[in-house]
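One chain comes next, on its own, written out as structure tokens in the form predicted alone.
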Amino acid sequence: MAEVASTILVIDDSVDIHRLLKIRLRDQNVAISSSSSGQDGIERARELLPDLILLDIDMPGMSGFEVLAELKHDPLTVEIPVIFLSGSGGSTNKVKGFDLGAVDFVTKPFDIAELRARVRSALRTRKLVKMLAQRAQVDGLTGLWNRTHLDEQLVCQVSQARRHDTPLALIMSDVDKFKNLNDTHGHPFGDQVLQEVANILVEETRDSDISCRYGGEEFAVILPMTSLADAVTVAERCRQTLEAYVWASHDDLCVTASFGVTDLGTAEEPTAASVIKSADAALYAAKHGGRNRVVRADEEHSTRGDCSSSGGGGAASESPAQPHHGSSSAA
């Protein structure tokens, strides 16, 4: 299978530079997009999220330094490497560029062999950093993304939703009476439960949704381009699938989970922290209201399916969970 081409965004006011770079880099397995101004380049970077940006310093209206400063203050673009292009090779520009976060500096007119080498180096580093970051953000037990990834992605998704005025929803879920499951059936079975919950979340959501292990027996799903009502439907589908699941070694056992659902418009503020707080409060309401139900954050409404076997997993009664508003301890 052919390697997927890396994406490069060129931000330069010179049409000739765009033509030259497309010709000289066409054999480097890269897809090049072009922007002729600083502000347009920033918007293109947010939309494309390229693997590398080649940025001219001397542009009318908005300089490359100003563009880079804005890119590095945006959570969507802060990690994208930037190589500065400049007709001046003076140390002052280089120092300023590196201080702002540029990864390299190429002087015009280009030495083509040097330019290609610097582009390849930046793309290799970018690929390695992304690979290491992804590995560090995967939960070892369930294979889902972990809390760190959730926090980072929610910030990005909220930013995108606000910018484009699109819906964004969040589901939080907690396995009911999980401590009793561990105490009664052992931690290996508890691990099996967490793995199956993870599988259900992946199977019942879209590829574009982001399923994460929030911590312990808690999970979260970010649903871009999704209304609150549609997210409630997804959560209810997950709830029903888990409730109906037959455990091979415990066929009389019913494992359930509670779900809290919110969206960007329901949260007190259009921020990632406020969205989590809103979903967390809805989850608390679901636990407090009897468990094994879906509660949406904007109204006193829930759906519930009753386990007919083992009284909801055969676990003893426990006091309602309190809203945590922070990371949960690992299971």
Second form
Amino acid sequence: MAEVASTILVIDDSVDIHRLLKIRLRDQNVAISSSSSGQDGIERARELLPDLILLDIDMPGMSGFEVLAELKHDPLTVEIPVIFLSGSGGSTNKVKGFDLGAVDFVTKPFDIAELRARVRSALRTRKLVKMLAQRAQVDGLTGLWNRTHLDEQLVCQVSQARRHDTPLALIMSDVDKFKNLNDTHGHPFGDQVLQEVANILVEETRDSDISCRYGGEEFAVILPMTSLADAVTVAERCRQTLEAYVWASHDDLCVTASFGVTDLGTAEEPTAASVIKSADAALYAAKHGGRNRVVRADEEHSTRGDCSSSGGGGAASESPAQPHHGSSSAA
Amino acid sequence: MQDQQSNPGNSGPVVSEFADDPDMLELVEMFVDELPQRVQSLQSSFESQMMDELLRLSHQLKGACGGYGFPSLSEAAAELEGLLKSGAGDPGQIEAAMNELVDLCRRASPGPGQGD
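Structure of the form predicted together with the partner chain (previous: the form predicted alone):
Full complex below, order starting with the chain above.
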């Protein structure tokens, strides 16, 4: 089959039901995992991030309602559609289930054709919602993710990094004197610059990194499982590549960008907002330190201190800056 | 109350509704093979007065039997579960409901091998 199989997680206290569903759905191009308790099911859902969850209402210990409430409370799992499996189709149960966020109900014993149809329908809707959500989160000019996506992903990544105690870094970048470029060479060239910066960010980062256009001429890259030092290396590589880039229409022009880099440990608080604030402060320091440089958030104060006497960027020289290297990165 | 649709009398085999579904045959056979073990668990839980365990077993049988094409077993299991859950049933009623379920479990058959 050409299409990638969808993943379904079955949470039901009865192993008989697991087996039954595996057989009943085996011609539906789905991969089925199963879990026998609510608590375990929630953990599996967070690990697997399945396309659909089939959830038994009536389980010993944690009930299906409690499981659903918890899944809908977690940003990681909130978007996963849940179909309730219920013994008795009482309407109060159904109302409660829909109110909690279930997309559908299937009553046991299963009518096989109906079960398959409901599963297909839920997976189809899931696919469309995913596609629309994705389109709404892509920047039209550069093809990078947009700010909405960055904000959402950062919350997820921060929560994942905290849960698994793994590193997480963020790079914020801003094209230097972009307004001048636009004014001097025209907006089409400005757009071309933004597209090239986007290309560089994508090429110099891993597939697992999340590159975004944060707004205007500002970019951000989320780097999961990456230390501050490694993220600085990545940022430095991006900085050098852009600086060395030869523009077809303006081969004497040197476009540069400034970079602020932070990680979860350096931010004041372990939250998405605080990580952004920290990277922003480092970027600000890079700008005020003379642009075309990479500043680490944990060294931001000294850098800014060194350069504060030279004043704001307003009176900076016209010619593109000569290669400066951030205080922390060796040439 | 416990009349089996396709099973005349009260002693013939109770055949799965999926008897002629090749997809399900193996699965139903496996389920039926495991029923004696479940019967034993039901009885020993009752004898040692482990009502929580009896409740769990009847709850699982209720769901499973329906799924494997044995609605009458599912009903009997639901009956027993209901009595245990509500706390309304006296020991005699509970035992009778359990025996009813045990009897049906023993008669369960994956396909029309012996009956008519």
